[in-house]
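For reference, the chain that follows is the form predicted alone, supplied as structure tokens.
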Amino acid sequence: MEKVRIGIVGTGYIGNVHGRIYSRDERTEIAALFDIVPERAELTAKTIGGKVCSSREELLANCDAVLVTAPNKTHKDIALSAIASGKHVFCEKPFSIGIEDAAELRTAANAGKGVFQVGHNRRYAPVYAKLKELLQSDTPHSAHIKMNRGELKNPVWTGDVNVTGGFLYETTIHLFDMMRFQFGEIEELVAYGSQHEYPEIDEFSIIFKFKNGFHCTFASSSDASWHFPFERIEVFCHHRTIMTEEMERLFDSRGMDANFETLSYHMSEKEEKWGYVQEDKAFIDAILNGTKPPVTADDGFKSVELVESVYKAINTGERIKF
């Protein structure tokens, strides 16, 4: 069997996470690397191999599948060129910045001949896969969700809107996708936001109503300190609460008494615990089997649509209906 040749555009933290995983997968080989800082790509090549390319065009000539792991604002252009070259594409979140760019990329991705998968890794994390499984046998009524960051100082680019597109794109979008994955499509939202520490709206309170009648509150702060868990979903069912603590633990409290079950994943390797290994495997599975990837361009578009709708709700004071 010929190996799928992987090209990585952007060899920062997340490019290296995916690169290390693919360097261990016997179905793939790291073939080409490109970064606008060549020294970064050279460092990556020393650990996982691959030809360091001097341009994106050279990278495209030397691979079958492209990982778009460069800064947020560059995702659309890199992904479009990879689609136009007939490549399979794994595009890290966010799918794109802004609804027009997201619509353009969605159209191209859906018309492309290769597999196109979006990197919403949380869907594969064992904690969230377990939550999904538990909710199949119960009817959730409502939820409270939070996704905070401790700061936007380290790394420095996390506080630069010109790189991230905004705080919701950088952090909160993970759990915007997770809401759809767990609870279905959203019908309307109301949002409030304010600005405190950083030169952008950095504090959010949102209420979501879903098409199936489910509803939830969502809080997201950019400067909440790194209090554990910075990410949590509490789901309320009939005499039952299911609660997650980041990708570490899940608590399931059922019935009328105070007993609850704890499932812990803290001994798993981070790359599996956070779902990176599973999503990377799913991408290659889709390529080799000719099947649809589990997180599509349509999913990517919908997460961008949610981000933009929350910003619009805050800026206009409107209730947004889908």
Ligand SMILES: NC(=O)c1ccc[n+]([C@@H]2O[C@H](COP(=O)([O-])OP(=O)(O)OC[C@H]3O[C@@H](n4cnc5c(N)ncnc54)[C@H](O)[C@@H]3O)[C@@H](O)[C@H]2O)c1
The other form holds:
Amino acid sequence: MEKVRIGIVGTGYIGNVHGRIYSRDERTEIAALFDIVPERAELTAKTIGGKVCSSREELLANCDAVLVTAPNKTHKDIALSAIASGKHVFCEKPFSIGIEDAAELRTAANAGKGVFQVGHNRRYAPVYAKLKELLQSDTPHSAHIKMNRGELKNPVWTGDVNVTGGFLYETTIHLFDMMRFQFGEIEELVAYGSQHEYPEIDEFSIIFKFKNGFHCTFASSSDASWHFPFERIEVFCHHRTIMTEEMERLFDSRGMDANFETLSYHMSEKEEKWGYVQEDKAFIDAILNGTKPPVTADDGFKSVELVESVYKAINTGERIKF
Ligand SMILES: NC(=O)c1ccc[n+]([C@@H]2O[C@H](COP(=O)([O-])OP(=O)(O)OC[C@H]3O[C@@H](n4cnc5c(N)ncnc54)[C@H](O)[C@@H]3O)[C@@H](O)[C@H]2O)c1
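Target state, the form predicted in complex with this ligand; input state, the form predicted alone:
Expanding to the full complex; the earlier chain stays at the top.
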């Protein structure tokens, strides 16, 4: 069987995470690397192989599937050129920045001849897959969700709103996608935000109401320290609380007393615990077997729509209805 030739655009932190995973997958071959800082691509080539390309065009001529792993603002253009060349595309989150760009990319992705998958890795993290499984046999009533960071300094561009599109695009969007995955489609939201540490709104309190009647509160801060757990979902059902702690642990407390069961994933490798291995496998499954990629361009678009709606709610004071 011919191997799927992988091309990586942006060989920084996450490009190398996916690259290492594909270098171990017998169905794939690291074929081409491109980074605007060529030394970074050269360093990556030393560890996982691949031809260091001097342009995106050269990369496209040497691969079947493109991983878009450069900073947020570049995603749309890189993804559009890969789709136009008939490639399969794995696009890191965020799908793109702004509704217009997201709509343009969605249209192109859905019309493209290759697979298009968005890198919302947490859907595959065992802790969140388990939460979904538990919620299949119960009815969640409400939840409290948080998604914090300690700083917007590493990588340096995470503090530049012109590159990220805003803090919500960089960090919070992970659990916006997770909310849809766990609890369904959103009907309306109200949001408050304020600015403290960085030159953008960097602190958020949001209330979401879902079409099925479920509702939740959501807190997100850019500079709350990296105190564990920086992300958590607490779900409340009938005489039951299920709580997650990052990708490490899940607690399931049922009944009228204080007993609870703990599931711990702390012994797994980070690449599996965070769902990267599983999402990368799903992308190749979709290419080779024709299965639907689990996080589609439509999902990517909806995350962007949620981010934009929260900013709009804060800037206008309006309640947003979908
Ligand atoms: N899903 C996740 O868990 C996750 C984790 C980290 C990052 N990300 C996303 O992945 C993307 C990259 O993040 P990172 O942490 O790897 O950043 P990074 O700064 O470590 O790496 C980005 C690389 O892209 C290169 N680059 C910049 N502009 C480019 C261009 N136009 N063409 C080619 N290369 C370019 C940079 O030189 C750098 O080497 C971001 O969009 C980020 O939001 C997702």
